[in-house]
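What follows is a single chain, given as structure tokens, in the form predicted on its own.
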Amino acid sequence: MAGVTLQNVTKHYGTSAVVNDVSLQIAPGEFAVFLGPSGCGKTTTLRMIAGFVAPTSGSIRLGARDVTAAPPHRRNTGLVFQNYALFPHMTVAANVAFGLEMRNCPKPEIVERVKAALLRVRLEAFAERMPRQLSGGQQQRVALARALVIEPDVLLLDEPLSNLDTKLRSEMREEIRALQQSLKLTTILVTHDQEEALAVGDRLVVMNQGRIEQIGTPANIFEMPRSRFVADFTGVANLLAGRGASGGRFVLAGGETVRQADAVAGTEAVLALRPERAELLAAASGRHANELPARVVTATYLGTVSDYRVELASGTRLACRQTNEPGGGAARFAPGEAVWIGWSETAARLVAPE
């Protein structure tokens, strides 16, 4: 088990700067998420760290070894792939022993530790199976036995689960997690779900065009996002631009005035609501620092919750997700209905405009 450490890592592509600057320490055994949309440069930090990229410059340290110039194979990283990338004619034995061969350990332990690696991931009665004649979810299973076989410093997970289904999926970053606790293993993984993201992390790096947005724990990017991008990527659905005013308001681009704890008067900003921190209500409650009038856009009921658009007399637009009632079997609110749209002064947080 060793820790992680890039200093000032740059990519470059002819002219552009696919990961550019970025430095980062990742603690032995801590389980780090690299985060973000297609193309930020998660993915290639994640090979720079494998060896399977050079940077342009910086430095990358596994423990304490500078292994910026040094080969895949003599930094002892296991790394999952998009496609698990298992030899179609090897059975699921020999796949998860081709690592231990090539490091020419000898034939007695090369089986115990396959043995012990598949017992692992719970495919030791799949040993003699071929990669098709297993799922999705099997496959994935051997490509991280295979991984794990070797014993390595760092585990590397480039996207794993997300030829997966939705629900072996979240079965199977619920198995991901709790091997990395029970190894105690430095884990780096790399996801464009945010959810995925938020259930198995100690922290999440959240990347945008080849820079790191902001590094925290789940629940201080859930609730503490710094910028529009990292509240846009992580599921807020309401960000509406508008001026801080004195007493702790805040005037929306609109023209309504609400209130909002962290307001600073005369500063632009934009204000963050989480669509579950938002409440419809029949009527004005008082129950909310803020509750403006509303109508109702769009309903749409999927099962537990349903989602809602609603529209301001501005014409500003928000989301609602509501918590619907056993049994009801349908939306509270229907398209067109007056409604309010009530939040606590605290609920939204307001970050820096783009």
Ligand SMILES: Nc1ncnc2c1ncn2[C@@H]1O[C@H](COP(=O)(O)OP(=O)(O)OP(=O)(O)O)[C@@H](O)[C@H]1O
Given for the second form:
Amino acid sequence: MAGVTLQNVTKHYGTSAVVNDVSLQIAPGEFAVFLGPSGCGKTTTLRMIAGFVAPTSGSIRLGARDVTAAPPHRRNTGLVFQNYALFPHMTVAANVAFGLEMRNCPKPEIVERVKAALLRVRLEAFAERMPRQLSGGQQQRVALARALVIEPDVLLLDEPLSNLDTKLRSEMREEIRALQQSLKLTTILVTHDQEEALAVGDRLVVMNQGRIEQIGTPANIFEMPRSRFVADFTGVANLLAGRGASGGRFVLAGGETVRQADAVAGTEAVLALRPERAELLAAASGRHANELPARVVTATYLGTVSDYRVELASGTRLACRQTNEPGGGAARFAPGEAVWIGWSETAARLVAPE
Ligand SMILES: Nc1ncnc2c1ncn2[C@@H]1O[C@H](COP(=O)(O)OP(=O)(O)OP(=O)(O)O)[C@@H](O)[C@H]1O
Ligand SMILES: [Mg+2]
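The block above covers the form predicted on its own; next, return the form predicted in complex with the named molecule.
In what comes next, the whole complex appears, and the chain from above leads the way.
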């Protein structure tokens, strides 16, 4: 078990920096998640840690050892590739044995370790199958066994669940988390799915255009996004520009004045309000510090919840998610209906404008 340290790591392709001055410390046994949109440099960063891509500048350490110039097989990292890349002409067992053969491990030991690795991902009955005879989820588990069998100091997972359906995806992520905990394995998982990141990570590293935007625990990132980008990427659909006024008030660009606990008079900011933290009301209730009249623009029934878009008198639009009543059968409010939208003075957060 080893920690991972990146120090001022930069990767240029031609003139563009696809990873830009990334510094980061991951503790031994920690589960870190790189979260960010397509093209932000997640895979490139992971490949630099595994040794398949050389940084243009900066250094990488595994434990106390500087591995910046070391080839992949000298790093003892287990990498599951984004497309899980099994060898199609080799059996499941041969795929898993591959890394051990490369390391000249004795034959009887290989047999034992392959068996143990397949048992761990619950594929012991599939050892003699070919990859094409497996489902996508089973193939991803083989890829995981192949990475685990070498007993890596660091496990690197590049979107390991991307090809699975929703149900298998949440099952697999629980398995990966349980496996990581029982082996106390330093792990980095790459994803662009915020729910997956929140579910498995001890710490999230949010990336944007080759840079780290924010590092924090799942709750920290979810509740206290520091930038408009992080708020937006973690599902805050309402990002309303405005300016702080005195007495904990905030004036939206559309002219509405709202109560906002962290407002600073005279400071431009963006009010970040999660759709599920606002409530739609048939009439003003006085229960929320903020209650504004609005009109329903769209209503989408999603089973457990309904998603609404409402418009304030100024034309400002807000997204709002409401839990449906059992047996309700449809969204509670219809397009065109006059409603009120309410939220408390601590339901939203102010983030810096871009
Ligand atoms: N070998 C390469 N040559 C040139 N550009 C590259 C190379 N590899 C990656 N890039 C570019 O670097 C940027 C980051 O790519 P990377 O694969 O790290 O993104 P990512 O965050 O993993 O995205 P995704 O979520 O789509 O997998 C992209 O703009 C990509 O086009
Ligand atoms: Mg990628």
